[in-house]
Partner chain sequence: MSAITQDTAIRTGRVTRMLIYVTLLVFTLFYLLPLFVMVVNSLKPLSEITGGNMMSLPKTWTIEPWRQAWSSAQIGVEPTGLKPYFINSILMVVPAVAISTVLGALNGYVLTKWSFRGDKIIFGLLLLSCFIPFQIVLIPMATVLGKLGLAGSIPGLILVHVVYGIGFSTLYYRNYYASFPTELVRAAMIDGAGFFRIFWRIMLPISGPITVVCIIWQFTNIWNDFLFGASFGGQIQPMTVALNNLVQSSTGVKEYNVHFAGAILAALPTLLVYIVAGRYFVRGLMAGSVKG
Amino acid sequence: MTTTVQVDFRTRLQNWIPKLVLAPSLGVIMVFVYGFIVYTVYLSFTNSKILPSYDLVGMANYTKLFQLPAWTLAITNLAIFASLYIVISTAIGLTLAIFLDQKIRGEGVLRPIFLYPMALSFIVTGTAWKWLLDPGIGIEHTMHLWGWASFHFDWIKNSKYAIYTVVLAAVWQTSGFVMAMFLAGLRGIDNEILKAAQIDGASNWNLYWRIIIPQLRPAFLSSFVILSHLAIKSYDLIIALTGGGPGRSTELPATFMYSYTFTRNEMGVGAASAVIMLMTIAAIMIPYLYAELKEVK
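In the form predicted alone, the structure of this chain alone:
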């Protein structure tokens, strides 16, 4: 009887230890992540300025938000940045994955090189690319020192092209990560299917276009979701690289939110912009998670 009680106590203790270990982390997440999300949503319906206010104003902040030219510009910049960032990163990542999938010599060396940028923070990436693209110390200055005095590359100072410098830096950082996802997908394709297609006379182009790439659909979907999420919440890369300038030419919703909340003392409007960003990310993530759960079932 005593042995049975000890076994039951030990079993219960083994079941409760993981829960007790995870409880503090779960509590912190519930308060400082989900709790503050709910609080931000609430502030978006209040007349908060420099400090939180609890006077409800309904949808006034959202109405004001979409009437601001700065918000319209931020959304436009996000559309340009996100579309180019996702397409170019996906194309480069897929190309690198196909290249490495050929079992080339030195793959073990090349793979870490391509993945290395993802190990850096966006602050480091932005700072490094700022030095590289600054006309006074970067590529343009180097070319002038080499005698090519007519060479000009001042995109980072040009309001028409500055957003594309952000695309360059972001693509450089994440293309290797996308490559890793596609490479994992390529290595997971059944070789018997490929051999059968080759026996039937399929060319390399048809092999990739009709068989391999369609089977990479999960990798394409994962790439789209991750890159979309990174694009929508991009803040530190913008701050380090361009500071949102020249003027507002590289301002994105994340920098707009910070500016209106902490610089312009319009906390209600800033909270409203944060809620719009959250809804955009949710609109991407929820269908993806639903599809994943449906496949598991």
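Moving from the form predicted alone, what structure would you give for the form predicted together with its partner chain?
So it's only the chain below, everything else dropped.
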């Protein structure tokens, strides 16, 4: 009698332990992620200024946000930055992966060199490129010293072109990672199909264009998702490379949110901009993760 009660108690305890173990993490995530999201969404409908306030003002912050030239500039910059960054990183990544896949001598040396920037902080990357791009001491100066007197490269000081220097530094940091994803995809392709097509007289160009690249769809998709996610979140790189300048010419939504919330004391507007950022990322991530999860099962 007593033993069955004990067994019963033990099994019931055993059934509860897993849930108890998971509970703290779940609780923390529910509060610090989802609770905080709800709170920020709520703040975006209030007239919060320097401190949170709970007076609802409807859509006023969003109306104001989209009338602010600084916000329009930030999302225009994001559109330019993200599209160039994604396209160029993907093109470089794919090219390097295909080239590295040609039985290259020294692949084991080249691969880590292409990829190491990914281990660095964006602050370090920004510091290095800020200096290289500085016309007075960096690449332009060096070219002059080497005798190319007409060489001119001062984009970082030019509010029209500064955003492209952000693209350059960001591509430098992550294109090697895109290469790694494509290379993994290339190495997973079945050689028998390629050999069959070669017997049929297909050229290398055709092999890649018709057979191999279409099979890399998953790698294209993952790199698109990761790069767009990184682009929308970009904050440190801007801070270290251009500080948002010259003027405000390289502000992105992430820097806009920070300055409106914490230095301009427009917390309601800052919250609204954060909500827009979240919605943009969710529109990309949720369908992707949903598809991935369904496959894993």
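Owing to the predicted nature of the structure, the values given are computational and were not obtained by experimental measurement. Residue numbers count along the first chain shown, from 1. What we label the rigid core is the largest C-alpha set whose atoms superpose within 1.5 Å from one form to the other.
After a rigid core superposition, would you say the CA of residue 32 moves by 2 angstroms or more between the two forms, or not?
Where the cores coincide, residue 32 still shows a C-alpha shift between the two forms that is 2 Å or more.
Tell me, please, whether between the two forms the C-alpha of residue 279 is shifted by 2 Å or more, with the rigid core used for superposition.
No, residue 279 moves less than 2 Å.
After superposition on the rigid core, does the Cα atom of residue 217 shift by at least 2 Å between the two forms?
Where the cores coincide, residue 217 shows only a C-alpha shift between the two forms that is less than 2 Å.
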